[in-house]
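First comes one chain, alone, set out as structure tokens in the form predicted alone.
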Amino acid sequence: MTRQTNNNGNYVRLPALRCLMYEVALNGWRVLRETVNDFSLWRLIEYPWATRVLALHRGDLVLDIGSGTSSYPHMLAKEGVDVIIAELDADRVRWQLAKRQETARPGDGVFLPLVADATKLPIRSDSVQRIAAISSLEHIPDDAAAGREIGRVLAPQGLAALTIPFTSTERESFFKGIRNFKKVDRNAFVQEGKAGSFFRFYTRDDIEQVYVQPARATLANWGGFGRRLLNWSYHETKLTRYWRRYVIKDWLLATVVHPLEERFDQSDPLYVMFTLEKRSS
């Protein structure tokens, strides 16, 4: 499975505006008014970041873990990147296949959605040069098994781009007074009345134990998003009812407010973004 080009320059780029344009092309103009598949502010930050840190070229191969109904693998394919999706939910895999059939065009990269468990990946060890897991690992109860599998399949000197929720200490609530998330473990919550909606926050030590050490990796490209203004004054407030509406506002927040917040605000981010680079054996 290992296949990565050695081109210099000519990297694939997915700036926020390009992501937005792809989302419209994939799902229609209606996404500007009422987003689908959870495409909103955070994705306009995560997708450009992950694409940049993975240093992708046309023809490279990415394993996307826990894709759900994300548009990110389709965006990569439109840029000529080959994508393998590992998604446990068969209905979501069928959705991905249907969306691919609707929107495929000549010159796209290979697109292969698989029904696969992130804790038991059907992929040989040390075989994948590039892995992406965008806002997906926090929904896996056995995240330690998923972390071991990422470390197992990642090739030596390969890169994994991960984004996960963060806390420096301990989260006592999530969406308190807005949505019914019940705390079930340290930094772990389940949404009441919504089967399977599990959500976990990570400390720096958790990240080291669950993802860095099993991969025998170096941690790099550390960043975050969603601090006081974008999270505590907007996302985790009653204003969240506008979270999925009017995506143009999210593009402005991602390109103007987010960089300023990251530069001047030292509070905990809602999410952290980082890469794992697996050391050579």
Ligand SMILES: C[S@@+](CC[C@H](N)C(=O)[O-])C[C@H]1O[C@@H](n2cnc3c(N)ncnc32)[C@H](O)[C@@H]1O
Given for the second form:
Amino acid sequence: MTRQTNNNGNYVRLPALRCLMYEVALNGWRVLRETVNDFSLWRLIEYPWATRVLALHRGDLVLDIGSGTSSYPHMLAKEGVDVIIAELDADRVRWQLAKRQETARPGDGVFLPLVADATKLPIRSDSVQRIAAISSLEHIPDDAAAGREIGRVLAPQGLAALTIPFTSTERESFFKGIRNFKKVDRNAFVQEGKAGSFFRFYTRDDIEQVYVQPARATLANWGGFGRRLLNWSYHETKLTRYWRRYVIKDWLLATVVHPLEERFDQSDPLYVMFTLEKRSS
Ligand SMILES: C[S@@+](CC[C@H](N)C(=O)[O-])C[C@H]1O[C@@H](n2cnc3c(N)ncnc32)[C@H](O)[C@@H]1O
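I've shown you the form predicted alone. Could you give me the structure of the form predicted together with this ligand?
To see the whole picture, the full complex is given below, headed by that same chain.
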């Protein structure tokens, strides 16, 4: 899985509009009205960011952890990148396989969906140059084990692009008055009546302990999204019922409002995005 490429330029890029077009090509026009997977505003921020910071070329290989029914691995494959999916839910892996069979074209990268637990990856140590985990690690109760596994399988000088929920203080609630999330641990919540709906926020110290140190990594490319405007005036409010609808609006929010919010708003972001680069020894 350690593949060297000789491409110096020609990085794979997935700007928000290209992601939107892929999403329509993969899942049909109806996704502009109501998404069929987790595609939404946040993904239009995360996918372009992850693709850029991973500095990918055609022929590179990405391990995508907790893919769910996301189109991101398909977008990468369409750009000629090889992808391994490690997803716990067998139904979602079947969905990914069926989607791949429907949409594969000559010239695409290799696409290998695996039913696999991020806390016990069936992958050799030090073997993966590029890892993506997009809004998935916060759903894993034993995140320390997932952090160790990312550190174990990442090759020396390899890069992992992670996006996870953030808080600088202790969170007492999530989606208060909108959905019933019960606090189960420090900064951790479970949605009542919904099995497997674990959700955790991370402080900067948590990130250091759970992800940076076990990988013996350098943290870089730090960014955030979902501050006062996009989170507290929109996502964590009753307006969230429009969250998964009319995805077309999200293109403007992601490309115009999000950069302005990042430039001028110092409040906590809902999510942070960062890379781990594993040190050589
Ligand atoms: C919010 S969803 C996926 C988001 C997706 N990455 C995207 O880009 O839209 C989180 C996924 O993580 C998966 N997951 C939860 N625990 C896991 C584990 N231990 N190992 C692998 N996947 C896991 C869930 O089954 C779910 O499909």
